[in-house]
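Just the one chain here, the form predicted alone, laid out as structure tokens.
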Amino acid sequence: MSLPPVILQVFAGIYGLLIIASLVCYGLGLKQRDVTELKQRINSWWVMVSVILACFAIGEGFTIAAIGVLSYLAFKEFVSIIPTRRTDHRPIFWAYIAIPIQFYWIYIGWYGMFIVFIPMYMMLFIPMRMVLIGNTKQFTVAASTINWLLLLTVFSLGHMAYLIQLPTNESVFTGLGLVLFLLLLTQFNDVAQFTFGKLFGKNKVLAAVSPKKTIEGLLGGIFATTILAVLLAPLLTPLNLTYSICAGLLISLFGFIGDVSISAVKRDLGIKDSGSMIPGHGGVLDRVDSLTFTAPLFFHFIRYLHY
């Protein structure tokens, strides 16, 4: 499918951006400083924007179906790093079926039963299942966890690829602008809250939860995050300038918090990273931590405004 030209006007901004980075790697690099981490990440950003990239341009139900193995593989990378008893995989089976399923919804357009699903008919599904088990021994606690994994993987990144199927008419923009708006902003603010923590970062903002987030950096990432958001808006979105301003305060403050609480859950299990598999970031889980709280507020936000 062809592109819309401002997609690719962003994207190609984003592929310049790394251009610089790389150049500015380089250089560190020549004057003999460790830049193994630094290099591993920004490589990671140019393979990962390159699949977005490409998911875009094979189409709209390829992307749904994209977000979908995101979902699955943040879902696979949490049940790797939580205890689990014996009797709990047949519930986790039944889990890795709805996957699909919710992403068929979305596929299709049902937005009632997109809904529903998870939040109502999985959440009664699982603990009916574990009880024909038999095991009550920790049972809140497993039919608890299994359910919040569904909800924060599956149901809330779920929503970002809903934002695909929102009505398209002449006064409205395409699903995938959505999609790279809620994208860009989220990564953005997590850059931008790490360089301004390293660069002023004095006061601890949750010293307790995740030791080296600061209140300057919070506050950089909300600012500059705010500012991106005003700069894009009228590109990828219908949203007006107060609205991108609410959108931007929205996905900084929100995305912020999504960092910490999966820091939250890492730190009480004594890990650092929830995976390995993306060089200089961690797991998939590190990658989209900040989306499983902007991509549903995002969504609704708009929804309610403009759909």
Second form
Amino acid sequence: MSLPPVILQVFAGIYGLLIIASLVCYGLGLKQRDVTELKQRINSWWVMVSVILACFAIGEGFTIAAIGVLSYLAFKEFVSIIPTRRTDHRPIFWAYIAIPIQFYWIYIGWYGMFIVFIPMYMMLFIPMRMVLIGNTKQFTVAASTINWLLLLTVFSLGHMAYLIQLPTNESVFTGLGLVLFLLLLTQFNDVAQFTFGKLFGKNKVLAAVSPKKTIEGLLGGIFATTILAVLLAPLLTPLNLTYSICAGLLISLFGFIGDVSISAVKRDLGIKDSGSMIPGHGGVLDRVDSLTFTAPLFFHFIRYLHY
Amino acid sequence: MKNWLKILFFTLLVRPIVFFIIGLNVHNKKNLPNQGPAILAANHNSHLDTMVLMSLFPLKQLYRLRPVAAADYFMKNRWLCWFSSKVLNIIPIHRDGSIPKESVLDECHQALTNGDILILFPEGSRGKAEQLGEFKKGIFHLASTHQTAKVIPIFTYGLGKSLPKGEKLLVPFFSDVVIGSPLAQHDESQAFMAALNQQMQQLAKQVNTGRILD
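The form predicted in complex with the partner chain is what I need now, so please give it after the form predicted alone.
Below: every chain and molecule of the assembly, starting with the one above.
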């Protein structure tokens, strides 16, 4: 499948930004600043952007499968850091099995099943499997934990894949454009909030959860992300000006909420990163935390308006 | 021929499972010995432990690795016996008293003299899930006889969750392996054991071990 020109243009723009970021990092290095972590981060971005481009180029089905793998890694990371019961070995195995099944529903485009499978059937099945083992100690905590992990890492992130299955029309040639729009804005918002926070951050926001978050960073991120949404929406989505502003606000604000929600989990467990798979970023979960909120919200926003 | 089988088994089956399905975080890989004789002393929670420790080494070093394992389990039947001796190349330890106590470790001594790398689980059997058990003294006899052999403590966490004792179903959990620096040789058994146990506690502190609810 050859990608529509607009998608290639947007990728060209992203690579342009990465070249600028790498040059800035190189410049800071010349000034004897410690840029080891920044450099690692930017290098990881190069890899991640290239992997996404490769998935898009291979095709829509492959991209759905790749998002499935992303869900699997996020779930595995989460279930590895969170305390679980030894007796839940098999229920956790079934939770893993739910991942390929859920992405199969997405692949065949069965919307009704996609929407009920995890929140309803798995929500009933996991406690059923647990109660048949018969360990009642910490039952509520254990059942809630596994279900919540599935909802956050598989059901929520799966919405990103279902964007591909939304019917195409004359303004949207491929659902991949919507995926790119969501991914780019969510990740751009993370970077923008971080950068504005570093440059102008003074007043802390939610310091009890995440000590480095500031009001200035949050507002700067919302502002920059909304502008980017307005610029990109005509290329990648059917949204008009008003709704593209809404989409920008929605993604930037709830990206922040997703970020701090995972921060709260990490703080509760007393760890800094959820893993070490992505150099400079931490784990997969550290990278998709904002997406767990923005993916379903953006999906239902655009589906309600246009499909 | 034996080595060829081993390389194939590790390339096609063990390494993909260890690095892609489970996902292993290796801390301080530089502490691994690049030649024998050496003794790797690790805690034991799962059948995966041996496989994981063997996967840490380059394929061409596989023939040097000798896991020390219980004969009553690993020599249980013909198939397992063939697999244990031909593919894993284990040194069987007879725990049932069928061999005089002095010569139980004979084959281990021989391997160290040949310059092999022993993989030893001084706790004996796979203890309680994800808990560090007391180390037994066999390792001291080996270390004090072979002063040139490096003794390297290794702490693993998470493998006992992926494949606990008594389970046949592997469920992926990210796991950690922390490799310690070689132990200074001791001629006195109590001091040696205390140093080893203390190093293990130190290594355990490098990973988040609070991941069990009950």
